[in-house]
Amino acid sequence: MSNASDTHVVVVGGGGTGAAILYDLVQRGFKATLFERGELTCGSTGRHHGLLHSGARYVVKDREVGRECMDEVRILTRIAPEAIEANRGIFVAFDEEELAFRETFEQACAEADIPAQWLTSEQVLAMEPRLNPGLLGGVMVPDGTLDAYRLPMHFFAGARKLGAVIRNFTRVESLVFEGRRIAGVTVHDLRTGADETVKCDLVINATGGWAGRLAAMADIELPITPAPGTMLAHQGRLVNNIIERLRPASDGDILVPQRGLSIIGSTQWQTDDPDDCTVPDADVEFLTKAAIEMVPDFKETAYHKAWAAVRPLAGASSTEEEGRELSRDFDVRDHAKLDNVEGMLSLTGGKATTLRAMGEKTVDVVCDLFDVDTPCRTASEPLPNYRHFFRQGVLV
């Protein structure tokens, strides 16, 4: 067996997935450094609507993804309770077609071990009186609301406490090769203007929708679809539970209470440039209408913000229709096996809910590569308070 402390791993990407990987790495004894070109969580992590998925949204199409999400909800609620509002999700039937979907939905939830309880229209309205009174009932599941910033910061706090180096506003410019093996990265500090070469034994590409760009530095074509989606927030908390349409996942079918806001999402399109997330005007109109259909009072609330986030869908697609059919599961790609380039792993796919599991499975691969026999502990040990990250001094 090898000594993990002799192995230096560079993680590129300071979102939720990068945070979970970094924490797992140092918890298992590896030396680890993370680079993020902007502020931590400034990419897709800091832009999603904050839904903690029980897996019910995906379960009809993919039982395994649904089961994985449910497992992670249970884990995250235990290890990072300060980042989670343990409310519920209600998949509401607003018409006969959605009501007819109930049996298929409940059966899929049962097969994936996702608790699901049917509520009559009277019960739903007693819980959420602002919903459209014409609703026909709903299925309650253990969805929740998560804080998109605090949850990753729990992991960053733990990683830093164990000795990880975290460098934000530091952009990776190129990969350093020794033959066909990646042996380091060159980085540019955006604050000081300094350039630096950092040697390492492995690079982990955790850049989400930007993963194709980093892979391209190694002449690797990564099968990934950057798929932006628009979200719209109005001022005022109109519901206390997440409200979802009882139908297969589609656009504009989730209303999330986030502190004092109501967020309706989302849409989906494709882009060749993950930095280009300009919100289409038509999306705002569409999402406003969708929210009013569920909660008529939405039209009386004040506009707050519209924005877009890039989903890093695993797999290549040439049309929006193909993109919608891609799995919401994640993939850890070892480029030595797939592309004859040693020294780099790339992650594609995944969701905020599964960030910890993505970290675990990635570091499992790292342990196999370097013959390290140290089990993962992130599912059982509570995370440090996210505030501890700031109490330990400024970023280096």
Second form
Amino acid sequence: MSNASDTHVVVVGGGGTGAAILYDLVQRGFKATLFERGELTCGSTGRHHGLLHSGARYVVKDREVGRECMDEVRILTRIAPEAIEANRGIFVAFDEEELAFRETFEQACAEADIPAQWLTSEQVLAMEPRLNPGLLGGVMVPDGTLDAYRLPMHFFAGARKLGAVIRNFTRVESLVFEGRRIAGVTVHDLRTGADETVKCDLVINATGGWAGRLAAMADIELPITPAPGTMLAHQGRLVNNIIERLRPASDGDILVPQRGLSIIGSTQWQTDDPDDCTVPDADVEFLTKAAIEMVPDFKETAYHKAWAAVRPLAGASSTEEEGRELSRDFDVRDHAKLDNVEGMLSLTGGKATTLRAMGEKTVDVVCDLFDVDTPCRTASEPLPNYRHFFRQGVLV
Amino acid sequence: MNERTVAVYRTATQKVSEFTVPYNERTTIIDALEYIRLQEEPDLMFRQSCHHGSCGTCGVAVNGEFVLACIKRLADIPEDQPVRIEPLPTMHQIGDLAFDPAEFFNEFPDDITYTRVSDVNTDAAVPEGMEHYERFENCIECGLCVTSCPVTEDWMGPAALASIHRMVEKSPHEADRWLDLAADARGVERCTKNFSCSRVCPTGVAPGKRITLLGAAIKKRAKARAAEGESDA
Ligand SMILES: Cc1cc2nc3c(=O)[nH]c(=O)nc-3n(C[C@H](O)[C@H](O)[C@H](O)COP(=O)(O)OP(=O)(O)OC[C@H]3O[C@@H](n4cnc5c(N)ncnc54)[C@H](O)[C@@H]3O)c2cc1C
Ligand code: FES
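Moving from the form predicted alone to the form predicted in complex with the partner chain:
So here's everything in the complex, that chain up top.
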């Protein structure tokens, strides 16, 4: 058995995934440093749609992913209640075809332990009077709205409190090799303009849509394609529950209320450059129409903002030999096993909702690698409020 | 796409540098900054997260006006005007347009909550087991109000005081405790009723009005206590 405190882990990427990994690492006693090239959460994390997934959206395709989301909803509402508008989601049938999907949907929810309750059209309209009155009913599930920024900042607050070193505005420029082993990173600090080398025992690549670029620094080809999607926010909160369409997941089928906004999403296109997130005109038109179909009053509300976030689409799905498949939803790739490069793990996939689970499973792998035997505690300990991140003083 | 010249403050030179950026009717200041970072200045520092006015990270000064960079549209600035982007002046600057909001967050009392009862469709049916629908506060803690405030003495500032007033509204049974905090020497009495905070707020929190209401509640409480004291005597 080894001592975690002798092991220094560098996490690259300050999104939700990096935040949860960092928190779990220091909670289990590792020394850990995180580098983020911009402000924390400036990647996809702050920009996503803000749906706390009960798993219902995925459950017909994959029971395990559904179950995992539901577990995380239960945990997050306990450990970070201030980052969640804990209302419900309603998968609404607006036509006969959607109504016909009900049985498949309810069956899948039951198999994954996602509480689902059928509501007649009168019941749905009593809860959400502004929905298209032609609707035929809906299934209520425990979806909610999450604060895309404040949820991960809760994790950063916890990590900082436990001694993690967090360096925003510091870009990882290259990896430092000792033979075939990665032994550190060189970073460029935007505050000072200085470059420096930071030694470590392990690098965790949590750069989301940029993961292929970091892997390329070790001449590793990571099979992911950046795929951005658009969201459109109008001023005026029209509903309290998340409104989704009772059909297999598609574009423009989720309306998320958040603060005083109604946000419809999303779409998907592919790009070579994860930084290129310019919203296509056609997306705005398409999403406006999609929202009006569900909530006619959307037409009367004013445009607030259209923006896009990038998904790292898995180019090739992992198999047991290829990687260690930790979940059906995300992978931790140990490059020692697959690419003959020691000292780096890369994360791909996942959702904002499952950030804590990704942290847990990644740090389980780290514990295995370094022969550390400390169990994960992130599911049971409440997180400090996000404001405590800043209240610990100016970050240097 | 049209093009526009924008001037951005750089710490290294202590002055603004000019860049040409493409824009359409939806392009915001944050899009312009991202464009500059990707095309010309990879080291340009600015804060961003949500891109839709909910996180509160992206406050900047545009032609002297304090705005959210992700909401302020280039097309809303008349073409005959320059576009000059500078950091929020009162924040702890860390480079170019970026700041560290540690001091700002230190003013908030410890247990200010961030969710409240939803204010729309209030007659709607609520699922069993739930008392009401809930939502996040409008205040996104961007600090524009604090930056705009002309009070130069050390004080709690409009954002923290507005958060205290929200707690009085949300939990009237605990009003005393919150009013005590607001009655601090660094609290409501420092307000000069300029109301720049309410004018600059991007989400309609009206901190100025809330500070005035806190002041009135403190006075009323003092009067009631005095009257009680007299009748006891
Ligand atoms: C359109 C859309 C809608 C979505 N909606 C939802 C939703 O409603 N609910 C949900 O649960 N999930 C949603 N997701 C998924 C969610 O956004 C992602 O799962 C999550 O944000 C991924 O976080 P991350 O930390 O892995 O990546 P990111 O947040 O992208 O973090 C990666 C970070 O790495 C940094 N970085 C890159 N290169 C370097 C370097 N060289 N040095 C230092 N730092 C570097 C980047 O700046 C970035 O901040 C959505 C995704 C999309 C695209
Ligand atoms: S980026 Fe979140 S408020 Fe502007």
